[in-house]
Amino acid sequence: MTTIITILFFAVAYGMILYLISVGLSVTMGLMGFVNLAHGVFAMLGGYVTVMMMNRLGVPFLPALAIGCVLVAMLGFVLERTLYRHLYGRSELDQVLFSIGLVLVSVAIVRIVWGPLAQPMQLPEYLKGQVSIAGITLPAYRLALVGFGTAVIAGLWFMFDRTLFGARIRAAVDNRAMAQSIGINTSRLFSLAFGLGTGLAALGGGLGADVLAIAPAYPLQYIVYFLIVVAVGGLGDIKGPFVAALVIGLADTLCRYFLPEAGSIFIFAFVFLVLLWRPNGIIERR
């Protein structure tokens, strides 16, 4: 009992991670329409200025995490202004081509700055050690993990469903057209939900390095599972893609702990299943 529990507990944590960097892109192709497969290049970069403030500079944990998501959110509101608007209609090939040569041209990038090895992540001291609760001990950088990623998802939900920019944005996803007769800025909104897209998915990069390791290939790596929680949990929603992030999350750890030899073949057989059932997402949007 106390392995399935602790198994359960890694699961969602890992979802968290998966959540808070996927979270973006399923606003931000809801809302403009983008297939940004580059979206993983964001968090990619969340964890490097992340490891690299606190590595090289001696900056505390909370503060590099800010920092690395300040910094990535303002790189993604300039791109938005500079690159990706130009995009906006052209063909889904033009949209996936111009992601994956900004993709490309990140890796040798970062290849360049921070050399080919994975970063090391080194946890301060308090997320280091383990926490006991109901006599079943838990590592402390987990426990924080799913903690900061349930406050997160919180504040989510509150913006989203309780602010007239969540409002403005949701009412951009079901209706752009109608959303710009009565007065709304897309373009602007367009700009900060890339930002707020971007700096979540630098968050997750960040609070997530001693999970998905810091690498230069991290962004065509990883970029499968961020799309698979997308297209699972729907497009231009939140709570969708958090179920669908906890429903991954725990499908690749059982998978790793019980049929390693196996990879994610049940994974992607399981995605198969669930968009036969439900092409739109497992919460379809009314």
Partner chain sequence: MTTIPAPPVAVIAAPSGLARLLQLVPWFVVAGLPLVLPGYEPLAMQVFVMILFALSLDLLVGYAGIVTLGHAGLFGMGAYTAGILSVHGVTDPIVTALAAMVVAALTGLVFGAAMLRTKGLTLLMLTMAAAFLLYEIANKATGLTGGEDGLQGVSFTPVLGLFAFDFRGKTAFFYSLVALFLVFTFVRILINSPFGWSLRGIRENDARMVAIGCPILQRRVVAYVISAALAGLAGALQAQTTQFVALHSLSFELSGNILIMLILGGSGRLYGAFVGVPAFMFAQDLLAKQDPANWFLGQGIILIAMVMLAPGGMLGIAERAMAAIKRRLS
Contents of the next structure:
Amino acid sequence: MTTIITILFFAVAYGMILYLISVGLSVTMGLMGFVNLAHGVFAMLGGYVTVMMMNRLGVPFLPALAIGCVLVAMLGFVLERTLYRHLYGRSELDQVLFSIGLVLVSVAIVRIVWGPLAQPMQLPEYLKGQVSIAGITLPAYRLALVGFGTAVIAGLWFMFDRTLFGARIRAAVDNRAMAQSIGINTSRLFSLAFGLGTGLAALGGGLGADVLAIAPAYPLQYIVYFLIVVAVGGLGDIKGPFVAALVIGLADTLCRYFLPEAGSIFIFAFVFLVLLWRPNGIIERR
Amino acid sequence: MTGTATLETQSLNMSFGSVPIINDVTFTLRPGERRALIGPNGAGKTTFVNLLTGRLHPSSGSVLLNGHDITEVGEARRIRMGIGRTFQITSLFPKLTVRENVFLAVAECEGIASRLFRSAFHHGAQVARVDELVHRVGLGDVANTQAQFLPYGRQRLLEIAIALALRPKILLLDEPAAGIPTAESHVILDIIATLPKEIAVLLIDHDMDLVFRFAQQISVLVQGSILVEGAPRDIAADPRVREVYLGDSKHGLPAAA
Amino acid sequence: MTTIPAPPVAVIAAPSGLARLLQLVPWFVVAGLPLVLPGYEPLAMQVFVMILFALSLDLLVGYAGIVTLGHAGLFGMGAYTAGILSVHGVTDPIVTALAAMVVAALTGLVFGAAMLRTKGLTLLMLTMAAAFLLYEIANKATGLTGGEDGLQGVSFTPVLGLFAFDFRGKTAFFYSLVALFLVFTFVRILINSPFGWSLRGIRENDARMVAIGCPILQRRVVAYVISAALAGLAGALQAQTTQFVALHSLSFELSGNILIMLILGGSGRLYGAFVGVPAFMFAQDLLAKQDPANWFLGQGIILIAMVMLAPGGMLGIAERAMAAIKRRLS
Ligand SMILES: Nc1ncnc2c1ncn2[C@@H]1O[C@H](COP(=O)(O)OP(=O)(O)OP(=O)(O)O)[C@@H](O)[C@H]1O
Ligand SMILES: [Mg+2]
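Could you switch over to the form predicted in complex with the partner chain, since the one displayed so far is the form predicted alone?
Every component of the complex follows; first up is the chain already shown.
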């Protein structure tokens, strides 16, 4: 029983990381129709900045996360303005190739700067131990991860549903031309949304550095999971991907635990079938 | 091969979301008929054509071809059954040449399109048909130009050539003359005049001059419903129709004969 | 898509007998290379196999407009079919190559019929998921595939019972060159056929193809199955010429690399594969030897630059240069 709860907890923590990283991808893909295979780059960079600041400069965990998030969000904003926006009208193939190019460049740069090995995060003391709640012992780090992740997600949903910025994004996802014609500056909206999405990815990368190891191959290794969350969750939405991320996190964790000999076979078979069954994501949008 | 066909709808309804667009339309197009479908902007004419060809699906009612219910038949199959159409918003193969555009349609129509082992342009009979069609619509001088480089008016003609290549028994022309200078819009009528008599043609257009020169019968669609049908002179004289078009000088009806 | 189909005049006018003979010249030149550059056969046959693989991809990406990130799945199916058959005693190269084509074609049929109803991101994801699925199965079915260690003990009897695969790679060189020539000829016929043109039509405007009565799903599935068979053949050739099958033959990395090789040369141009593959493999040989980071960096920059500045790949650049020269002269 305890084991099951522990596993479920791990699955939720994993799903949350997947969600934080992927939600920005969902919004930007839905908003701009851009197939961005390079989204994992921003999560990786967030992870590197966070981990390096903690390990080398002794910056505490939360400030390191915040700095990583802000720096990467700024980078995302600039890249959107300088490179991405020139490719919005282009074919899917061009977008795929461009973003693969971006991945390769980032992999090379990270490898040159920080070396080929994975960078384990040195957790602060207060996150190292175990915490027991109602007789169930859970690692403090994952507990913090879930708590912090929940707060961020709550904030994000509030922003999406209740603020003018969120309403604008929803309007532009629904009908870009219409949004433009009622005076929404979609060009600025795109840059901001892109910056926000990459910032969230960086946050997810930093927060999850102990779950998805920070190494140069990161964007290649995990991109398929981020894309799965978006494709299964549905483009341009922020709640569909949450469900998708939890489902994927759960399925993957359970498989690894109970059926290690099957590896990821089930997860890919599952995704394949879900996408055939619901080509536009599990949560049907009108 | 030139069979005839009657296309009908029975109590056809269709809505986008909760907005009704087509309301209870019962309509018949008989072999050899030259019928025009007119109506103000947004009346639902294009939507109606899309329902006829299977591009859109009705929320209720049925579409019949020669008395057979084809409501559930997919678009491609309906086209193969002899319903050809042109698009109001030009829809071509932009990077292929005029001949190649027409060839694609000829190949589908003549059932050679899934042949793998013989060069397309060694199919002499089909290529001859392509060239004949290209000349018939007056595009002979640009036969080897990519469609995207044609002026808009000539793209409209290519659109018609593609539809004719399908040997339709029923031809649905959605504003074929839009984009063609008014002085030249008679070419559309000339092309229609070359068609076999038994083909049924439904023409949608806002140019009343063209409509009245073309039509033997006119159906007027207003807000998704057929307001009135009849011979051109009756339509021109009908007070309800005149009211719908009143003050619209560009699309003005000719004075009642 | 940023491809520009061949000028129609070239297609309509069948090449004269002399022109046809001239087109054979490069093949004879390549066939004579071992005389001039002995010792390069193993590298050359790798290039041939990859060109063949890229040609199969061009049919999808360049002509049918189907972007796939999982083409290695089909290549690997071919490689493993040939390899596993040989381990179990079926060692005739031609028989195993045909078997590999059939297995890959069936795989393509099953996945293609399911996937090709969708498009955009969903299709892209499905192609990826399908290939990852095959990879994981091969990875875990160690009894059959050898898992991460690769399939050991692959060997084949002489081609046609006459030409044994030798250490220097001479037989493998000519064997793969002949296979490439046959496939090239087949693909060239295919893309000029009515079927080939209808694929271009689907690529350019699939909605319009439906409106001229084309069963586009069926057409796309046929293209996918043909492409799968050719990819499977490429995989079988690789197993036969290297006497080894590794998981890499099913990997996302290979799917990505073959796409990059094709685009680098120029997709939808038939000869793109012949330009892109050697260029890629040469650069890889040069750069990756020093530091993989350099290779990634170079590849990434070239990809970005090509998309931003030079769509159409190397052949696209050449076409534009030729057009510019012609304009100057006239
Ligand atoms: N995809 C769509 N979604 C929602 N509403 C639509 C859609 N397409 C058309 N409409 C609406 O349906 C109505 C009928 O449109 P339709 O294009 O059939 O009119 P039409 O008679 O062809 O007009 P026109 O003369 O301008 O071509 C219009 O009010 C239009 O706004
Ligand atoms: Mg209309």
